[in-house]
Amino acid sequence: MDKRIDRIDRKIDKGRIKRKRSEDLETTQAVIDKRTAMILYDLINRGYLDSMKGVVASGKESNVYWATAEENGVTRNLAVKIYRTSTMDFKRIWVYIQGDPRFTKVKRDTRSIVYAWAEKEFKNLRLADEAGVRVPKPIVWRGNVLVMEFIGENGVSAPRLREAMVEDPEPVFKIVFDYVVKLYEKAELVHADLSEYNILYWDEPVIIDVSQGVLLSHHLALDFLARDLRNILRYFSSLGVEVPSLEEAYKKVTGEELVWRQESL
């Protein structure tokens, strides 16, 4: 096993970015961990990676890399987004997990936790690629590895729309609030923490980060859509958008009223 897992280090290594940072290499070391080297090696030995570069996005739950694959001749750009096993928050996440009816067997200790949260990400990003929504397309996942299509170029991330520069934000407002009905009535999804910082803007705007999304038949999904309504409308109305209140918005998506429920959200 010692073997394989050098041979995954010197891969990371050999396709890594040769302006090294400290933190990255931190980073690094605190995520890939023996069990995730070996997912990392299966999915090069299956042709889904040819070399993983450097880190793209590091946050408290994961570290996103710029990986890199050959298709017939073409090097294809990747995101391979790497699940921690060792500072993720279970208490925050428990409550998106609890009450899906795909993950009503998964076991409470961490490993699990963590894997279930992967597969959830990967299963939203489908039906959301599904529904018509601009995800980052999912091609692989396996234990806490999640493999999907690169949004950006030569290992730059596209920014967050936050940080974009977006000349006209109003056709924005629309696509973004177009995705949150094909979300709801054909995925029958709710993203669940959408925000100007949960969506990239590249040419278009692409939905991020949906591992906490939640079917329709979640119990809170619909106070979760009134956040991420009030959210987008709060940000975009901030850039002089003319938007609907939020009640309005609220039944454009659903056809029914609004109901807070759970106050705290």
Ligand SMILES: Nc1ncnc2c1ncn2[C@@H]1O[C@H](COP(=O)(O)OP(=O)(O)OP(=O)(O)O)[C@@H](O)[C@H]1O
Second form
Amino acid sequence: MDKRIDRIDRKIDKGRIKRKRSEDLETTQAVIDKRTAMILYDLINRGYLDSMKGVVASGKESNVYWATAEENGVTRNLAVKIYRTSTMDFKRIWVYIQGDPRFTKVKRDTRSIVYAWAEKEFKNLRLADEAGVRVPKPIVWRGNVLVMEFIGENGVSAPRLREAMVEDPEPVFKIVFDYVVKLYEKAELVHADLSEYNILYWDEPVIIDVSQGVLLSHHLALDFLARDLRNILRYFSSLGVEVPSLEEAYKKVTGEELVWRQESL
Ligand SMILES: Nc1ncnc2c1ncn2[C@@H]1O[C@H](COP(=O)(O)OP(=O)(O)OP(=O)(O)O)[C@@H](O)[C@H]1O
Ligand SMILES: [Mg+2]
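I've shown you the form predicted on its own. Could you give me the structure of the form predicted in complex with the ligand?
What follows is the whole complex; the chain from before opens it.
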């Protein structure tokens, strides 16, 4: 068994060597602990993954890898997001898990919380996808590992909206606003970290990074919604798009007047 894990490690290593930035090397090493390697091995064994190719992004709390899977002779590109159990800010993420009816039984040790966090992203992606919001298609979740559709090509991920140099931002604003409405109305979900950093642009805007997304029943859902809208309005207005006021936008989404409960957000 250990030999097989070694093999996955080597595959991951190979991808890693391609990267030049040394900070990536360090974070990659930190994220693939033995338990994570076992999960990857299991996913490979079950045919969800074929080969881990390399890191596409490494953040504070997760790394995203490019991976491939073979399906009837066709190679499919995948993104594998691996949450790091060692650096997760427990207090920060607990706010978004607490009170979520889907996660009432989560134990309060770090690993359980991180697993719940990955599960939450998986479930939120599925809800968003079903509501007609363009997100990476979720494929499988196991432990701290989430496998989803790769947005981009040949292992190069699509640019974030912030870097995408969209020629005509107005229709993009309309689409993103429509996504917020669909999330609210159909998925009963608020993204809660929506900004030009968590939207990729690949012919169309694609919403990513939904782990902190909360159901409307969360006690701060409407504050998070207002914050998301504020970010989006600010960004598109900086591109010269004529955007509604925050109050108008909030009313369009919810049908209610905006009342901040926690304006410090
Ligand atoms: N499905 C995907 N396809 C292609 N690239 C992706 C995908 N998901 C994430 N990425 C890449 O990984 C980066 C980080 O992903 P994400 O925002 O989900 O993670 P994060 O933990 O919030 O990281 P950060 O703290 O940097 O925001 C994205 O900006 C994007 O470049
Ligand atoms: Mg992000």
